[in-house]
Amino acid sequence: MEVKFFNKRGEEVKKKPLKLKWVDFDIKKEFEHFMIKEIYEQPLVSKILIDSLKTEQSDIVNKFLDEIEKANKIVFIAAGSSYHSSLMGSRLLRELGYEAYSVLASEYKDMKYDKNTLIIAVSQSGETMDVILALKDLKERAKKVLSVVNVPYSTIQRISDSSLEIKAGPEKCVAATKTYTNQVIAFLYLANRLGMKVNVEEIPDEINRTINMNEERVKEIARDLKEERDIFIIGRGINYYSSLEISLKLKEISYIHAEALAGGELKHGTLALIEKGTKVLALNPSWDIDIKTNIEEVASRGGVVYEIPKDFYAKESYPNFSLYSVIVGQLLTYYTAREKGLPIDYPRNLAKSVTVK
C-alpha cells in the first residue's frame, strides 16, 4: 500500500517515516480487566518515567524549568483526568512562588494571556480537541506552549514548542489511572528540581506497597458501596484535586454520583445531605489538622466515614501522599463497578480520547 502526503495547494510533500517506540508492558499476573491490569502497571511505569526525565528527557526538563523561572504567569490547559492531575501540578508551583492557573480546555477564554503567560497543556492522548482548539488560539498570542502527553507525534505535541512524555505506554481502559499517576509524577519531579522537597525516588515501591496493602481492605468496601447511589469524597489543600479524580473515577465506572469537596465547603450547603448511613471517603492525613473537623461533623450526623489512611495504607509523605490516594481511589472504582457486573473497560457514553468539541 502507498500512502502519499499533500499540501493545501495540492504539492506532494516527502514524508520520512519515523520509527515510534511504545512498548507494551508485560505484567506476569493474568487479569479480568484492562483497568486492573493498568492499575497494577503503575509501579513500572512510574519508574520508567522517573529513569527518562533523569536521562533521556533531561533536556526537555531543562526547557521546562527555564521557561516556568523565566514566565510572569503560568497557565494549564487540560481536560477530564489531566485537568486534575494539572490542578496538581499548578498547586505545586503556587507553594514555589510562581503564579500558576490550572483552566479547563473548555472554558480557556476566562484567563487573560499575555507575551508573558506560559502555557502548558496536560493531555493523555494528545489528541483532545478542547485543549487543541485552545493552543490553536494561544499559540501566537502566549510566550510559548509547552505539553505533558503520553503519546508521541500526538497533535497537541507537535504544536508545543516543547514537550514532555509520560511514558505511560498504551491505556486501553477508558479511566485513566496510570496516565493520571505519571502526569502527577512529572509535575512532583519539575517541582522537585525546582526547590520543594518531594521524594521522588520511593514513588514506584509505595504504589507498589498502595495496591498490595489495600486490595483485600477496598473489595470489603466495594461490597458496602455497590448499593449506593451517593458517595462523597472530601479534602483540604492540595487532597482536595485528589478528591475530584477519585470522585470522576467513581462516576464514569462505578455509575455512582460522587461529589468531590474542600472540606471547609461541607458547612456551607452540603452537610443538609449527611444523614444516617450516608457515606463519606475523607483524606485525612496527620498533617491535616482542619480535616478532622468535617469528618466530626459528617460522623456526628449519622454518616459512615472511610478514612485514608486510617481504614487504608497510604503513606502520609508531603506532597505524595495525594498520588497515593488517588490510587486508593482507584482500587476501590474497579472493585465496585465489579462488584455491580459493569462493563469495566468501556463505560457507557464514554470514550477513550474525545475528539470533539
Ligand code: M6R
The other form holds:
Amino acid sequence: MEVKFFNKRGEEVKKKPLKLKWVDFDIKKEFEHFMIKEIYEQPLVSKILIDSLKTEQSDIVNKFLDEIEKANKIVFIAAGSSYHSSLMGSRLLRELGYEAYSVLASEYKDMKYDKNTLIIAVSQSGETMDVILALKDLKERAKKVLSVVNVPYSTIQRISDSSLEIKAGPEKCVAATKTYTNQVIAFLYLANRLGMKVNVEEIPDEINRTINMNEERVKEIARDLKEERDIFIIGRGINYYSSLEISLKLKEISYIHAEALAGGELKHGTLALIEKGTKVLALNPSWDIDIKTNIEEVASRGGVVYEIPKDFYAKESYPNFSLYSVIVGQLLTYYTAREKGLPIDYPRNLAKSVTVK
Ligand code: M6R
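Here we have the form predicted on its own; I need the corresponding form predicted together with this ligand.
Next comes the full complex, this chain leading.
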C-alpha cells in the first residue's frame, strides 16, 4: 500500500520512512486474555530491560544520572499506573537524599518549577494528553525534560531532551501490568546506580517465582473476593505506593471498590468502615513493625486480613518486595475478574491511551 502526505496547499510532502524496533513477544503458552499473557511476560521483559539498561541504553542511563545529580529538584509527572510507578521513583530518590516529588499530570500546576528543576515524565503510551500538556508548558520553564516511555517515537519521547525506553513491548490489555513493572525496574536500576543497595539481578527470576508460587492460592482467594463490593489495601512507606497500584488494578479490571491506605491513616477515619468480614489486603514485610499494629486494628474488629507475604509468596528483599507485592495484586485482579466473568482486557468506560484532557 502506498501512502502520500500533502500540506494545506495540496502539495505533496515527502517523508522518510522510519522502521520501528517494536517487537511482540511470542511466549509459548496459550492464554485466554492479554492481561494474563502480559503478566506472564514479565520475567522476560524485565530481563530484556535490565540488559538494555546495561548495554544499548547505558549512555541514556548516564545522562539521567548526571541530570539527577545536577538538579536542585526533581519532579516526576505522570498519570494512573505510571504515576504510581513514579511515586516509587521519587521515593527512592528521596531515600538517596535528593529532593524529588511526583505530581499527577492533571495537577502539575500544584508545584513550583524553575530552571533548576528536572522533569521526568513517565508514560507507557507516551501519548497521555495530560502529560503532554504539562510538558509543553514546562519545556521552556524547567531545566530539562526527561522521559521514561514504552512506545518508541511517541509524542512524549519526541518532546523530551532524553528518553529511556522500558522495552516491555506492546501492551494490549487496558490495565498496565508489564509496563508498570518495567517502569519500577528502571527506577530501581537508577537508584542502584546512585548508590542504593538494590538486588536488580534477582528481579526476573523472582517475578517468575512470584507468579508460579501464587497462582493457585490467588485463584482460591479470588473466589472469596468476587462477592465483595469493597476491599482495603494497606501498606506503609514505599509499600503504600504498591497499595495504590493494586487498588487501581482491582477497580478497573475487577470492578471492586478498592481503597489504598497508608496504614497509619486507618485510625483517622476509615477504621469506621471495618466490620465483621470486611476484606483487607496488607503488605506486611517482616521489617515493618507499624503495619502489624494496623493489622491488629482491623482483625480485632472482625476484618479479614490477607497478608503479603504470610498468605502469598513475595521475597522480602528491600525495596523489591514492593514490586513483587504488585505482581500478587495483578494476579488477584485477573483471577477475581475472571471469576466474575468480566471483559478483563477491555473494561467498561476506559481506553488504553487517554489522549484527551
Ligand atoms: O500511557 P500512560 O502510562 O501515560 O497511561 C497512564 C494511565 O492512563 C494508565 O496507567 C492507566 O491508569 C492504566 N489503565 C492503569 O492500568
